[in-house]
Amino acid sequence: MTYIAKPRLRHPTLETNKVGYTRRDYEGKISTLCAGCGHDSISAAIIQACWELDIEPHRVAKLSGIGCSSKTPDYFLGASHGFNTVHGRMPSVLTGANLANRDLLYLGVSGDGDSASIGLGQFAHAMRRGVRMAYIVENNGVYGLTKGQFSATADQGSKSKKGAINSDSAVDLVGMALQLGATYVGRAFSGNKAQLVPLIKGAITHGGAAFIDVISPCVAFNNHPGSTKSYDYVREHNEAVSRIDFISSRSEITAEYAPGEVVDVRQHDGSLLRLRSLHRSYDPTNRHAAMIYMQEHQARGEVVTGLLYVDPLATDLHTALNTSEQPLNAMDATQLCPGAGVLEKLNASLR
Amino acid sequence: MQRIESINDFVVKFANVNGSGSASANELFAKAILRMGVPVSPRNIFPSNIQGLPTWYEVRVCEQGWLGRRGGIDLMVAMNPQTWDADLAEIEPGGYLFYDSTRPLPPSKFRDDITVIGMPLTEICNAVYSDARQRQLFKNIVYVGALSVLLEIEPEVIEKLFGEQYRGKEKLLASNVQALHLGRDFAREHLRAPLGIRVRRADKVGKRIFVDGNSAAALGCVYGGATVAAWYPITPSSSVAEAFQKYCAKFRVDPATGQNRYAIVQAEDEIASIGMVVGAGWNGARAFTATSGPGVSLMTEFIGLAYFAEIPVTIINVQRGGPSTGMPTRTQQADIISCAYASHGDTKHVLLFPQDPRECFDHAAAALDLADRLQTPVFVMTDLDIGMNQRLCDPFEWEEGRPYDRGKVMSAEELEAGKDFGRYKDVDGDGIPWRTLPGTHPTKGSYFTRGTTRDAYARYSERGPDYVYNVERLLRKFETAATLVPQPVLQPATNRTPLGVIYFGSTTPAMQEALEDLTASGIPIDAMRLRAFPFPDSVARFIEEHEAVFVVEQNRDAQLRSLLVNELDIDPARLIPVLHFDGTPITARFITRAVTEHVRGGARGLVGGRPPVVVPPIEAPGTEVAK
């Protein structure tokens, strides 16, 4: 990405959503990855899918763990809280702050180095826990900041750019997140926008844990022959099980392809997934065909991508734990403190 | 052979089986004691272990009111055959031994300077009950009703007890009453009492309550206004966020929703607990974890984040003994270094330091306050023998309409009218920057949180300038936390001495104890409890103002003196430590040894002219496991 500041005048003319922001008013501080870098691409997209939802930048609360992904949060939503936490603990963080106050949007974003070695426990329970957020995995199968080495998702038998193979299997977070009762799984590559983009629009009005595996190829360091990360290698081995449109429950249109081939699904609140897919037979929200179709596609050396499990009615942490509707953050003590009455007969309950 | 002759004024030890359901009836006796208005201090000593390994409750009984740990027993209940010489070579001479007497045990097995009483409580138990777990459990209750006999206990008293915990309950309540009177019948007919120590009605408990730390550390912070709670369970702290979740049910249940004004998580581990209550911290909401010293080790990446990113957090440490797995079942405060210093890099942290239940209560509501007011870590130092040990306090107190003190939250109207916010700029003075949280202005007062450094806005910034003004910052935040944390509580000894003791923490009742035994030798003493790090002047004055001060804790390495060495730099020889590390409670009769042998080595001693002693402990070992 550029090195050059925007200027901060906009064009007057600048499209605007429904709560009155221009994508301008979505974007955050200059990049620092590499020119070309995948990461980019998923924060333009990002950018792209809070400003088609019309989502107020500030009521967004975005958190990453360390990384070149993990610096990413920085680089949009700049009206937006931001907290760049420690290696691999985004989730943990994540769900404090989701307890703390239920009423924002929660972002989590990491990396392959990030949830798939040293945050793989953080990132299995969050998903099992439910914890209501987008969790984005911006996956390169590379450690970028350190220059090289492989992560737990670099595939067995991969080659390092100094052409190191990888004797190691890898960790597929997706076959994981289903696994764990993640209720929105999907998986997508940086470099195609127009399926990224509807992703992350279903993945954050999601009721329950979405988790989304972006392949994002390195370009600095994994982005060569011999990489299954490459963006060449995804090009040619990239298996779309739908092509997905969100339509927002203000503004559902109708459907413009052939009958059959469109299947929509309406989340809890309201929001529709037009799916369209690309295989008849592939239904989205049947869990155990998801890992079966998964795991037959990849061992033919395919990168399934798409919406690949949804559960439409999911609930989050928050239903478990029967937590009131008022943010726990903004409660006084008038709210939380049983008072010196109260005191006084545990008080004579202890002698 | 002189029996010990004590109204109101005895040490009772039971020794059982871990699993043999005595400890019910064990805290049973205790509180018949305490209902009758005697003040007692019990202290479980048990095994890391769910059956079969030896376990200990001992109960002080003190009509004056000494609730330390005293040494030397003068009844010993011996019903675990396993630990049985150990336990008869505690009793002291004079004292009394009662035993299960169904096996016939040689004379070899007995000290001829002791009174043995033995009671055929398996016979008793196996001719009343058919069923084994029943002739087990109720072994435990006939006991107690043969000690209330030989002791001169009410057994209305115990009947009252039987009737509060199985109310609703008719069948066991019967059962127990018949229990309680099986043993009385047999004591009666067959053993001769009382014996020469024995409890008579006082009124010398008042207005106290009888509490264990860790459920009063819980209330303080229902009171303190916590909602959001993370832990992982690990002895000795699960017992606070298990309290926490019972009393929260009952408090903080939304009446007309049903819903719950709270949210507590049990985490996959101590690493995930913390980074619960960093998030929320960061996000507003007051939280906690409660934790040991193992979990502690554990969340240090965290705490330095909290520390740096200045978030609100809250830890009690519940301590046991260490290093590494330790004694997790016996206590110590052996996490004063790890947690003051805790994670990489410069950092200090706020140490909150009860002495009993009451204590916990209230610094558990005051460290939500001051995580908040200071937006940094703040541990809360309790540890086993507070924590899991009922002790006899002074009541609750909560000021009617006492507000949370949450610190420099900058709102919307304020961002809004203009006010200048950088996340870490000091603008008052005092370190403490302002913040604002997610969610508040649409367009104002956002800021991004990292562990790394950054400049006053927030940005990041690797210059040194910055990264300098941003840790002098924290310097100066410190100091601002030392005139807000509870400060010392300063004794003063009836005459003039140039010799003053430090002590903290859980040490404190039988420091008390110590003084006045001092006092009375000729030895007086200028006494100061800590209640906190950072240290405020006061302490630095008070060892200013003394020749020498013995610095009581229980830990090997005097990890407190190193702190006061570390952060007063004062000189080391002025600091004469005494240390209790064994991983029971220190006693007075320690403290009080270890003093007077110090004092009549020689006055040189204490001025500096020769190294600093370390006294060893020299009570039993406390790990009297089987032979």
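Residue numbers count along the first chain shown, from 1. Note that the rigid core is defined as the largest set of C-alphas that superpose within 1.5 Å between two forms. Keep in mind that this is a model prediction, so the values were computed, not measured. What changes on going to the form predicted alone:
- Relative to the superposed core, G339 undergoes a Cα shift of 2 Å or more between the two forms.
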Given for the second form:
Amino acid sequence: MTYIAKPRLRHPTLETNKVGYTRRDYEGKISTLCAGCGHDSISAAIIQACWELDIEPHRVAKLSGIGCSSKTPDYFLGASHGFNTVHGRMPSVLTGANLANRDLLYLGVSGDGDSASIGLGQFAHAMRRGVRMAYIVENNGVYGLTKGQFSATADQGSKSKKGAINSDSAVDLVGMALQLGATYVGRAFSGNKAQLVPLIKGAITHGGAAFIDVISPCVAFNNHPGSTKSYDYVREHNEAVSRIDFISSRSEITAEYAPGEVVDVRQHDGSLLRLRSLHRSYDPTNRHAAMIYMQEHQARGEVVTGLLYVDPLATDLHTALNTSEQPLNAMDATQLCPGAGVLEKLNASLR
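Starting from the form predicted in complex with its partner chain shown above, please give the structure in the form predicted alone.
Since only the chain itself is given, any partners or molecules it might have are not part of what comes next.
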């Protein structure tokens, strides 16, 4: 429980990363979620990704909304900045924080209810504006806090724990992210850490709007026969398009593979996404083809996972707005409010 403090003691032989932190330094409080909840696996993947990236915890700002998923930032990166917003409003609060301080790494954590229902408009505008962040949706298809009603991402025809059939069409957040202009789009399964960790690492270092939809089974209300977001269903219907490695720009890059087996995508910061394609015809840099591929497999009842699309030349909202290289929160009053004369010149230039 969160009221039980984790021991401060650290074994002297614990491995440290390049900035001197152990993996324990990236943890948070003890989780209060149900035992076996997929969300805890996502938290563990975030911890591992940040530790492997040698990120100093105080450089991360984590924001969330409301729901089981939005509780999870309390369980990782306890030494980072954090803000729990109101239901569905995480993207706009994150956008404001990002505009004020561009030096932080922004991690938005949300759920299928938080992003696909009340926050759908917020999600859409964050994607189309290119707000630089890693946006992770912990998607279980139900409202877990209110006892398992279908959420907007529940597949049509899927069955609830009590036997009700969902007659509504599902909101596909991955399809929306692709259509709205996100420049890094992936889908993963919380039970596949080997795939999820490098996906998160790539999203954190990406230069634009990065979105990952993580299917995260709810063991209390959506892990039964008839659910399309249960552990068994995803394992049986998973169709991986790639195996992902993330290679830091500080590491030597070597590879020996036959032509056509590997796609290397250089990120804006010099780091490398290496995709070992399981389907030779799949091109992760073709947005239109990615949408068609995903829809074709979705029609077959398959859950496509992996890095579905990436734009290696992505830009963000700061580039679009031509904002100052100096973060706004580091400016003094005279810089932020230079006076009526400067305002008049600005207004005149817009007439």
